[in-house]
Amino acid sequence: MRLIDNYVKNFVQKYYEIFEPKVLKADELLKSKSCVGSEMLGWQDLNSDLEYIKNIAEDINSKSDCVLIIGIGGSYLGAKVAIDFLSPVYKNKIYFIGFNLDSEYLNNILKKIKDKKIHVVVISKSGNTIEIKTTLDIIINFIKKKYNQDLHKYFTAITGKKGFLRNFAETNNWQILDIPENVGGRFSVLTNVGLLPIALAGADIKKIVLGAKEMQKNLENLDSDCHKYAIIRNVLYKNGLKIELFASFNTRMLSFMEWLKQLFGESEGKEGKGLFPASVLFSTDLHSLGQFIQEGSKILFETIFFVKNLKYNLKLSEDFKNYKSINEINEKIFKSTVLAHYKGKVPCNIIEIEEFSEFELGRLIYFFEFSCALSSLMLGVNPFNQPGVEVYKKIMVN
């Protein structure tokens, strides 16, 4: 992967040098573990016991036809990112629930799997979140009706050292994996939280972590794309842009962009500060929001993902004299869109992705985790807390 900044340089170069010292200071604080929120830097440790995780996944898979993953926010988004990003290599056996309380959605899944052998993985640091507790209650009753004995065999909990879920899992003799206390949900993709569901779905978690480690090594260079991206975001924000619009021409990137919305939204959006992260899928949204992007209020910039090497490339008939395949047309639309938006005075970062592979996914995940932390520290906020998320939860219990 690489950052292409040709279509953003003119918007930032006047201020770029002013922000360089800020990113260097943020980098120093992160790497020395002396920044605000430093107690939550466990995501930088990429030494999970991958063989242990892989063995658990193989054991669960040998006994089940499908796996229900109960989680919300960072407890499920990381795994869903991988499943969508790597979809052709995955077994079609993972179902995500608990991220909303839509009865129809949940009921349809339960109807679909009622005759299958099921395993349930519940992911939550505390288990106290209302969406998790509610969904777990429904699923326990569902499993009780399906299996009359030894219910503990059908459940695995990934949770913190204390809290409702830990106590419940221990009382009921469930298999338990730990969530590191020093890692927040949105930064937890490369821990048990993300790696077990990803392994269950059939991906090579070793290659994902290897990609992340390579990116971590690349970040020793203080002029890396990751550092440049953090500077660009902060310069554009300082100059009055309020929205970062993530965009892609590939549906496999949809969940990745959803994760980015949580990563940046929860990390930066506090103390009245931060860019608002949004996402679009092109060409679909070129025929709706494209008009606003081109000629509407100048409140946003784009970060567009483009994948170079795709596995599938449907050929066109000879009637298409100027193009031979769908991918050729899609690439032309991509280039035309970037140029049109640039001419419309919309700054545009391009993140070029080599391919949809485990290694490349690991690189992307660590790139954005680190750049988000840098960017948040440059704004002067704690990247690792989310006090605003707790407000609706407190209102719920009052």
Ligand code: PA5
Second form
Amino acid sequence: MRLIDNYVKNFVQKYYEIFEPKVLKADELLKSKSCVGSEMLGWQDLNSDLEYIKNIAEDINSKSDCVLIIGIGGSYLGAKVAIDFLSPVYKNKIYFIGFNLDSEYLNNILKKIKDKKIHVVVISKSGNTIEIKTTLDIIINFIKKKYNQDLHKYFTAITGKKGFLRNFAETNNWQILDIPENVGGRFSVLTNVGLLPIALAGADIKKIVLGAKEMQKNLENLDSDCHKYAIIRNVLYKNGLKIELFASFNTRMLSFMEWLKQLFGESEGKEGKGLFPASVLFSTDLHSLGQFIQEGSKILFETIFFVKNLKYNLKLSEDFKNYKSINEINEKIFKSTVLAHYKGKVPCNIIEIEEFSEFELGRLIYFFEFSCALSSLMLGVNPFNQPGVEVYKKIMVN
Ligand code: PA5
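Since the one above is the form predicted alone, can you give the form predicted in complex with the ligand too?
Whole complex next, starting from this chain.
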């Protein structure tokens, strides 16, 4: 992957140099583990026991043909990102639930899988999240009715040291994997939280972590794309742009952009500050929000993903003038969109992705985790807490 900044440079050059020392400071604080929120920097360790995770995944896969993953926020998004990005061989056996409380959605899934051999993986760091407890209640009854005995064989919990889930899983003798205390939900994709479901779907977790480690090594260079991207975001924010619009031309990127919204939204959006992360899928949204992006209020900049090497490329008939395949046209639309938006005074970062591979995904995940931490520190907020998320929960119990 690489950042192409040709269509953003002009918008940031005035302040770029002023922000350079800020990124260097943030980098130093992060790498020396002395920044605000430094107790939550475990995501930089990349030391999960991959052999252990792979063995557990193989064991679960050997006795099930369907896995229910119960999780919300950072406890499921990372895994969903990887499964959608990679489209691995067992992707269709994984069902995500618990990220909403939509009875119809859950009911439809339960109907679909009722005759299958099921395993349930429940993921919650706090172990107390209401959506997870509620979904688990339904699923436990469903499993009880289906299997009657030895219920513990059908459940795995991935959780923190304390909380309802930890107690319940221990009492009922479930298999338990730990979530490191020093890693928050949205930064946990490369721990047991993300890696077990990804391995269950059949993707190669070793290659993902290898990609992340390679990116980490790259970031020793203080002039890296990641440092540049953090500077650009902060300069554009200072220039009055309040929205970062992620855009892609590939449906495989949809979940990735959802994760970015969570990563940046929860990390930066506090103390009355932060860029609002939003996302669009092109061409679809060129025919809806495209008008606003081109000519509407000047409140946003774009970060556009473009994937270079794609596995599928449908060929057009010879009657079709000037173009031979869909991908050729898609690339032309991408280039034209960037030029049009740039002309419309919308700054565009371009992130070029090599391919939909495990290695590239690992690189991307670490790139965005690190750039998010850098950006948040430059903004002067703690990247690793989310006090705002607690407010609705407190209102609920009153
Ligand atoms: O990033 C975060 O910390 C949050 O999005 C959490 O992942 C989310 O709220 C779920 O929390 P828990 O894992 O405790 O159920």
